[in-house]
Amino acid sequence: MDVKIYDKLAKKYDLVTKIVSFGIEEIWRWIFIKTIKKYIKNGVLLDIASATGEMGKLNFKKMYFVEPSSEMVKVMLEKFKKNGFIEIEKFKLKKQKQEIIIIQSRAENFEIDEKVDLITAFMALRNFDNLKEGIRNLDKVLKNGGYFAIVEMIKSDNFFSKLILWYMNNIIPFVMGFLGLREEYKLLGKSIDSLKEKDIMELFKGYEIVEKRNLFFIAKMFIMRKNEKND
């Protein structure tokens, strides 16, 4: 996906996003998060791309951010601020026992020196540039024993499935257009239309699925566990 695009979105990012899932993606990240807190309830969290920061919401005791758009990142800094948080580095904050750590870079080529409890991908995986590629590269940071969870729109032949992908091929470009965004949102059906659940199965054939379920319309979870046995 074209950073530039989530440039330009960044500042009305939260609010059209909001707008065009008529608030139903916070629904989904409510659920996510609880369903997450069953089998992890803290440690270090990697999230990836990030967009501003809302996975912060897990409140684990350090986090990472990856967000490759410039844009996006000087957002999710001046939320994480407004939430308490102290900028001590660029680009690292803290709050009381809490640590953030923002890093501008993408999927496939970011590097950090630990490894992570629980990586998380709420809408990411349709975005990045080799999906291959990002997995293998996130899998490196991954503890043994850690989780993986996923949360994304994938195609399926439902009728509401199909309902969805019609009003984002054709509905959303068309109001988004008023907003000079027009172009940009063309792309999200697209990008959904392209992304396949065996294609993310085949990438995590060395973990343990502990859950998996279909959110409501076109949305799907998956919860996987990084088997011991793969280090």
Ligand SMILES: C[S@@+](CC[C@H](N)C(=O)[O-])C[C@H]1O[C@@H](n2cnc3c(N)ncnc32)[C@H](O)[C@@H]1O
Given for the second form:
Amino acid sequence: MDVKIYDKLAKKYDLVTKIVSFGIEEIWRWIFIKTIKKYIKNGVLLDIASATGEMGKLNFKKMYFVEPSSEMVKVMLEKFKKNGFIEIEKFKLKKQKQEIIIIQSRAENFEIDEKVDLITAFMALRNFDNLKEGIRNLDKVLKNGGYFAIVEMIKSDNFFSKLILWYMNNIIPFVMGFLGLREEYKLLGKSIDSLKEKDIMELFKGYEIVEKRNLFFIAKMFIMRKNEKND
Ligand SMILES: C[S@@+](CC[C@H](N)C(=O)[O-])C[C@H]1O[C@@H](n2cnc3c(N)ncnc32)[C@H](O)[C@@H]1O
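Take the protein just shown as the form predicted on its own and give its structure as the form predicted together with the ligand.
Following is the full complex, with the preceding chain placed first.
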């Protein structure tokens, strides 16, 4: 995905997302966080395609946020600082015993020098430039027995899914036109067409699906566990 689109959206991203989804995205995130906490309560988290860092609501003791848009990273930094984190060195923040590290990079080529307990990808995968490379790179940093948790919009044949896609491809770009963001939202709508559940499943062969659920309308949640003897 062209990161310039997200650079342009960054400052308005949280507000606009709430408005155009009628708050539904927040409900999806709430369900996602609640479900993840059933399986893993704390540890080292890596959130991919973090945008403004909303997955920080998981509140793990150490959290990596990987996001390629420099403008999103700026908004994320300010948000964490407002929440009491202090930037002790560039892109590294602390609050009491909690640590945050922001990495400005794409999923396909970031590096960290430890393995993590949980990877979260909330509305993230369809933005990857190369899904296979992105997942391969993420898999490298996940511990055996660790969790990979995904929420993604995936097209299906039901009426509501079609209605939402129509809304995303027509109404949202029209409304966003008033903010000068018509083309950006057209592209975001189109990106949903590109991702299929079977493509995701193909890439997670070494994983056990511990929970898979349709979130109302068009989103799907997958909680997967990496096999213990994967290395
Ligand atoms: C829909 S937003 C993600 C929302 C976010 N995960 C959340 O919890 O609110 C998509 C994000 O993907 C990022 N992105 C674009 N290309 C990417 C890539 N190749 N790898 C990782 N992130 C990418 C964009 O910059 C954007 O911030």
